[in-house]
Structures are given as C-alpha cells and as structure tokens.
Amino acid sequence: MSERALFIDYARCIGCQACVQACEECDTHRGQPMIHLETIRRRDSVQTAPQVCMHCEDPICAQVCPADAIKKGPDGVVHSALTHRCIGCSNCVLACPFGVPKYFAAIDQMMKCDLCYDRTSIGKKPMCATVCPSQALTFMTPEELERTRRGTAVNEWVFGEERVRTKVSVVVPHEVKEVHVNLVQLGKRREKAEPDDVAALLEEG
C-alpha cells in the first residue's frame, strides 16, 4: 500500500477554522498559523478553502532563495526557511504561486507550513488533518482516498504556461486531470471589474 499523504477536498470545508487554530498552537510556529482560509467568490458564497504549502516537486521558493535557506527533503517535504540562513528578503513570498510563505518582521524570517514534519515523518497526521471535522484536510493513502471519496486526487497545476506538480493533492471531479489557475495580466484594463474580483478592482484604481 502507498504512503499516506495530505489531500485537500475544498468542497468539504465548512470554514470552522479548527485547522488554523490547531496550526497556531504548534510549538514551532511561535503563535502564527501556517495555514489560512480563502473565501471563494465572497459576494455569492460563504465557501472557504484551506490553503497549506503544496510542497512543489520543483519548489520555486527554494530556487529564488539567495541564502539557500529553503530545503526540500528526500521525502518531498519543502521545509520552512532555516533560521540561521534566512535573510528575510521575501523572494520566496513573491515567487510562490500558491501565496503560502509569510514574512514575519518581528523575527525577520519567512515561515511556512512544513507538513508538521515532526509528526508526519513518523507516520502521524499533521495537526490540521487531525482536527478537521469535515475531513476537508485528510491524511491517508491514495487507495483509501479512492475508496472513500467521490472525486479523484490531482496534483498537476497550470499557471499560464507554467506547470507545477505538488506533493499535496486536491480532490476534484473525475473528469478533471489538472487544475488551471487563471492569471491576471497586469496593465491590461478590463471593461468593468466584478465587485469580488480584488485583482481587477486594484487595476481600476
């Protein structure tokens, strides 16, 4: 049987923030949650979506780090910036296509989800998956997911012409083979921005 992995099923998220609270209480996070909830189309819906580090196979955060402070382990987990190496430049913050790394000025360091490495490296669930009451965040084998969920797991992302493959997968309908993310072309004005389209509203000024 395959190893257990983290899966995100956005359709199951109920916005309870239990994952955020559990993450914040982790001893190594200094009171900061490494997970956040996005609200999808705020005008029309109350649907929320948890966002954790997706642990890219070829992590751009590590590529743009001038201090070589971000490391990917042999198991595919991309670790947060090493304290003694991070210079707080925020290159990783700007480069991440998922908007995950956060810079904390008080400690002059980037921090992000490391998949609760102290737990997952010994087979335990990450804290977010442990407390999620709807199992929107779940830590199981691909076989268990296939047996218990209606959708299928996908870890292929397309951002414009860029393709990204991740260790963390999302649950989508069976006909979906990869997730396409629309990009905003800066400097190109739209006819009229939707009230919940923050990027377009910023373009309008």
Contents of the next structure:
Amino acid sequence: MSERALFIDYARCIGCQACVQACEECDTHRGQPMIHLETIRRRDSVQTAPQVCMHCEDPICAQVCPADAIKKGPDGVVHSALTHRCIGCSNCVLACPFGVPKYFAAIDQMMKCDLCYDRTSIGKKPMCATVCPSQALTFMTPEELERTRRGTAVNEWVFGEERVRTKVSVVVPHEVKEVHVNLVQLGKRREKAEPDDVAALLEEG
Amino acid sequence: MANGEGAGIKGRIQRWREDFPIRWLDDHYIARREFAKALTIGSALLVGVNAVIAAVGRWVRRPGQMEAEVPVGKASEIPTGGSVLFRYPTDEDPCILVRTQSGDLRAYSQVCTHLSCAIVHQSEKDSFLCPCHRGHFSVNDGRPTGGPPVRRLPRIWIEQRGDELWAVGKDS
Ligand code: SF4
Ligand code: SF4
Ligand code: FES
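Please move on to the form predicted together with its partner chain, as the form predicted alone is already shown.
Once more the chain from above appears, this time first in line as the rest of the complex follows.
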C-alpha cells in the first residue's frame, strides 16, 4: 500500500474552524494557528477553504530565503524556518504562491505549517486532518481517496507562467488536470471592483 | 542537482546554491553535532593513549639493557648508610651505590634529573640531595621527593656474586 498523504477537498469545507483550533494546540507553536481558513467571495457565499502548506517540490519560500532558513527534508516536507537563521525579512511570506508563511513581529520570525512533522513523521495524521468533521482535510492513501471520493487528486498548479508541483493534493472534478490560478495585476485599479476584492468593495461603498 | 533545483528562474545554475542547498540530503557539510562528537571522541582517545603510554613508562619497567658488567666493590665493605661511587655503563656516567637504613643495596645514576648536578647521599635521612637547587630523591626508588626535579633517577641494577657486587644493567 502506498504512503498516506494530505488531501484538501475545498468543496467539503464547512468553515467550522476546527482545523484552526487543532493547529493551535501544537506545542511547537501553541496558540498560533499555522492554517489559514480563507473566505471565498465573501459577498455572495459562505464558502470557506482551508490552506495549509502545500510542500512544493521546488519550494519558492526556500528559494527566496536570504538566510538559508527553510529546508526540505528527504520525505518532501518543507520545514518551518530554522529559528537561529530566520532574520524575519518576510521574503517567503511575499513569495509563497499559496500565502502560507506567517510573519510574527513579536518574535521577529516566520512560522509556517510543517505538516505536523512531529506527528506525521511517526505515522500519525496531522492535527487538521484528525479533527476535520467533513474530512475536507484528509490524510489517507491515494487508493483510499479514489475509492471514497468523487473527484481526482491534482497537485499541478499554474500561476501565470510559473508551474508548481506540490506534495499536498487538492480534490477537483475529474476533467481538471491542473489548477490554473488567475493572477491579479498589482497597481492597476479596476473599473469595477471584483466581487471577491473586499478592500475595493469597501472603498466603493 | 536534484530536479534542477537551484536552477534560477531563468534556468541559470546558481553555484552558491550548492553551498546553501534547500534539501537536507544535498547538504554535505558536517553538522555541529557531528563535529562536537568527533572532537569529544578524538580527545578521549588522546587521553586514553596518553594514559597507556604513561602506564607503560611507570609500571612496565623495561629490564635493564645488558650492556657492560662492571665490578662495583664488596658488599661486606658497605655499612648501613654507607655509599660507593662508581661509573656505569661508561666512564662518563657517574653512579652511586648506597646501603639504605633497612639494609638494602640500591644504585642510581648520580646525575640529577633536573639540571644534571651530582647528587649526594644523606644517610641519616635515607635520601639523596642535589645541592644545586635543593632537589631531593628517595633512596628506595629514586623518585623525586622535593625540589625542582620531576623525573626519577635512573636505577642501576646490581648483582651480588659471592661478596662481589656487579653493575649489570641500567633503566633509562
Ligand atoms: S506552499 Fe508556500 S510555504 Fe509551502 S512549500 Fe510552497 S512556497 Fe513554501
Ligand atoms: S522571514 Fe525568515 S524564513 Fe522567511 S525568507 Fe525571511 S529569513 Fe527566510
Ligand atoms: S640540578 Fe639538581 S635540583 Fe637543580
């Protein structure tokens, strides 16, 4: 049987915040959740989506780190910043295409999801997948996923001209082979605010 | 490099990336822990080997080299507390033979192990005195008992044949 992996099924997310609470429980970053629970088109929908680190094959966060603080283990897990190296420059925070790393000003350090390395390295599920009531976050083998889910798991992403492969997969409809993410042009003001651009919507009044 | 990692956005290989790899497995530097371990084991070995060398020098006495055999005198002519000077193994090496208070015969090189002055016998104290810097040695084993010398006097081995005493060997 193949190894268990983390899958995200955004459509199943019910916005209960259980994963966020569970993430906070971890001793390595107690009280600070590393998971992001995003709202999607807040004006039209209550849909939410959990975002954990996708553990990129070629981690952009580590590529941009000037302090050599982010390391990738042989098992493909991209680790949180090495505390004695991280200089808190936030390069990784800006560079990650999934917006995963968080900068904590109080300790001048970046912290990010490391797939609950203390748990997954000894064969336990990560916290978020353990508590998720609808199993939007799930830790299982690809075979199990295929048997129990309708969509397929995909780990290829296209951001403009950048192609990213990740260790964590998302569940999408069968016809989707890779996820294309539209980029927003910074510095250009749209004529009319996009429905999910909350800041612009507020400005419009 | 694995998966073309380290290839820049434009596909240019960044040489510095080899020194600062993102993957643990590409990192060939010795970790601090391994370095500390090597240091610890290394110095432990050093201590151990030194101890062995010291032990060999101290307890495993080499038998005196059988160089020349030189007559020293007659045993009956040396009273308790008395001493005889002789040269062994060559004429350039002054030695001293004493009868200790307990009646044993002991012979040593007469050259002080500090700065090579000649030692004198102090029979009432059962010891040797080096007058140059007031070094003291025990007559029983030649070990320094006071003053600047730190090494023992080389022992001369004496054999008694009838009443004749012969110097037959020397410890280094
Ligand atoms: S998802 Fe972001 S934080 Fe995680 S490995 Fe990729 S670039 Fe780094
Ligand atoms: S915040 Fe820390 S981990 Fe992130 S890029 Fe800067 S030094 Fe590296
Ligand atoms: S030479 Fe004998 S004590 Fe200095």
